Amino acid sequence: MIKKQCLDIVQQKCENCSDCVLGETRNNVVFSDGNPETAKIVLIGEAPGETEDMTGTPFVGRAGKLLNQFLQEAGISRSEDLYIINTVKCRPPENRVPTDVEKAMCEKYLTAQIDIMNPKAIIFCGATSLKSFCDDKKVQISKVRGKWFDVEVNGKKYRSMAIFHPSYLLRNHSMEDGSPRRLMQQDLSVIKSEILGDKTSNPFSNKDLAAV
């Protein structure tokens, strides 16, 4: 549990901070879902949408339900795999995309997740995601996204991946080779397969992700 401990402490002061203009208008902090204990993968989403802001969990709108179903279809298990944070912990006003003032703010709590989880890989969940950690703010996620490469944090060097953001997704329904759907199955079974394990069987078909 000392994962957890630490994540609480680190949590316990961000619910109490006001040190950029999002504290004044958020509901909920939304620090973190999944389990700290058991997951190899932190997950990292741009910001709370208005979901998000009333409950208090990353990823639980309509994109977080599809990327429930895509993560379900790999298997992988949200709830043990995944540690899923956010750049910011404070929802935008009206979804607008986090500033670089907002995001350096909260900098020191983002860093600190990761150094507590010690993770064997960051997945850049969306290109908001991708540019806090980039040098190159010009990268286009498409150009990027399934490969391999090294992010550094603190000193310290991780593996990483970017992949679509689910919000992404619910714009493009295709399931067809090279469509945004089908790169994200093929990104996420890569992601199974190199940090956890061989892709079990998946419960969902082409069909049903398209419909979502």
Contents of the next structure:
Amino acid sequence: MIKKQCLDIVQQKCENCSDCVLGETRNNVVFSDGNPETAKIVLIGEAPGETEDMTGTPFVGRAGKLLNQFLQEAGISRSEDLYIINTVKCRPPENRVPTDVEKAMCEKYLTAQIDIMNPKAIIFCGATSLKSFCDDKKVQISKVRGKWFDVEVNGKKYRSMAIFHPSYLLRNHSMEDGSPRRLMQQDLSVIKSEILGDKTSNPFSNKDLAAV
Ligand code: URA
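Since the structure above is the form predicted alone, I would like to see how the form predicted in complex with uracil (URA) looks, so please show that one next.
Entire complex below, previous chain first.
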């Protein structure tokens, strides 16, 4: 079976899920975005926000738009290179961080998505997704971002990297050397060249990014 068909089966189960309280308040399950047949990278965020809950698509609100700009600048195609998912598939009320119970109830969907995708690399976008796969629950994203490490999912090891969450970058506009936005550019450029190769690039000026 092709990846899309396997993922459709998981999605159907997820859309009928009422295993945690988030199922009571969601408008839509936010399962994934991207092309599972071409994506070499699985990017994992935290949880859907308001726009994602209304549309059923991850990373389409303000943070998603900023992420798109960084991806475009790095020459990473959101629709072809990435399969974008979240740690939990339903929006937590008031955009609070998902609880341990909510994350545990959603883990079967997350691990099934990774298993089926069998990506060349996993990118943890922000602390919530990183902590879901790290033994050290106090791990600081600012200390580990940009470095490759392995995570094991259902007995298989995946090359992984953590990057800043775009919501954090929305609060940090500086483009100085060493600033979070600069580090995001560096990290995406490493991901692009080491996982996807250097075939295309899509220049985007720092001035444009600082304006978002
Ligand atoms: N933040 C996330 O972590 N995921 C989304 O889908 C949107 C915002």
